[in-house]
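Let's start with one chain on its own, the form predicted on its own, as structure tokens.
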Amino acid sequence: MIRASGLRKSYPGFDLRVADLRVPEGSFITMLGPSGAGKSTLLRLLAGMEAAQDGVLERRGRAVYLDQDNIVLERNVIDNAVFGLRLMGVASAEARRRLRPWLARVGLAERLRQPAAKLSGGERARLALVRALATEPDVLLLDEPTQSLDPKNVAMVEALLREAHTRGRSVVLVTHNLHQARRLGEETWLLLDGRIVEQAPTETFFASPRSREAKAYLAGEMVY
């Protein structure tokens, strides 16, 4: 689905390097690292947002990034819901006919004339979370979407994952949540100082990490 070999993107004082990565069809990755690492510029390359100073990225199919602020537009509810669909040429009222259900899922189907920056933190996450699903995606590439939620919308968002890639919708999800990534993730990446340093099924990254700095972010030391 997403394929990528000599990535290199650039700052004052940071540099990313990719030698190597795939994103297969159907599959679900979390992305772990501290902050600064580079995962949220390695999310945005991947997505086409921003743009490598090297390498190669192939991309097969449509990908939405989902950014970890869960933004929001100046619209009411229904409006910033149907937002990607009708950038896609879909008919409001056929927009809004499909987007009725995912909003009864996460509780907004009594908000749909609410101004949507009203909402509260989670309302914000599952809204913006229920318009990029409902595009259809082939890809999701999430930065953090859970970040400061309660249990009970972590959970939320999580179904909502969880069902997207059981209907083949390959995910790429970065979080600091070490639990979450173990019961999302069918592979895990460990990136460090704008390199990927441990690649793995999520249960050997988890249970057997191979490198030295992987054993020492899962033992909670501070790596940098």
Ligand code: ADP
Contents of the next structure:
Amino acid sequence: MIRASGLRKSYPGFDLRVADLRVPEGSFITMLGPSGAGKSTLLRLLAGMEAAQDGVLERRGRAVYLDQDNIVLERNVIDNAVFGLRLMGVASAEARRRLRPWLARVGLAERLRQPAAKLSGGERARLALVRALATEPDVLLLDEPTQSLDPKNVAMVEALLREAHTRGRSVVLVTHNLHQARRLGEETWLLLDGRIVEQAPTETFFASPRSREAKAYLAGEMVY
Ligand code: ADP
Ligand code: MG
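Next up, the form predicted in complex with the named molecule in place of the form predicted on its own?
What follows is the entire complex, opening with the chain shown before.
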């Protein structure tokens, strides 16, 4: 569970302000917004990776942030995959044992000894995702996790996310894919110029958006 109020984070030329925000336990939130709206900044604040200049943030449970650049370490696939668990103090053999089924599910079981940096963008995305999922976090903060994936792998990742959600995890998913936001979300936020301009149950958001901005965004009239 994450609760925030009066959040403010400014960079030169950019100002994020969020009056009130809640990620309830077990929720699935999809976050939309043009590039530069502040989606990644907001996720990093929620993850506690960056400090706000103002406001109150309360987080119960462990949150994991998945960077949109799918950062991998200069190590092979298995050593990358176990990294999250190793940071949590899980012994190497046990961490490897736990990662095997995850890597099999995302089609990387045969690639364990390969340098992760040599993987394709889509493979790195799947590796980064299982590295996070294997640590069984309470909250998953996912920054465009399917942006470089083909449709088959999008479906695979969506299945993993649904499963995590079914097992009680909260998910905040940033995506530019409106179909995906609608398929997966229970609640949807639209971020624009550092403000949440619309926040509604997902079906309501798509079927009858209230704000002028959300209507324009859904109609594809927003240039970005
Ligand atoms: P989005 O994820 O919606 O594309 P970001 O949160 O990445 O947007 O960025 C929002 C704005 O904040 C952009 O103008 C970006 O250049 C700026 N910004 C993000 N991170 C930093 C940073 N570490 N230092 C300076 N400016 C930043
Ligand atoms: Mg971003």
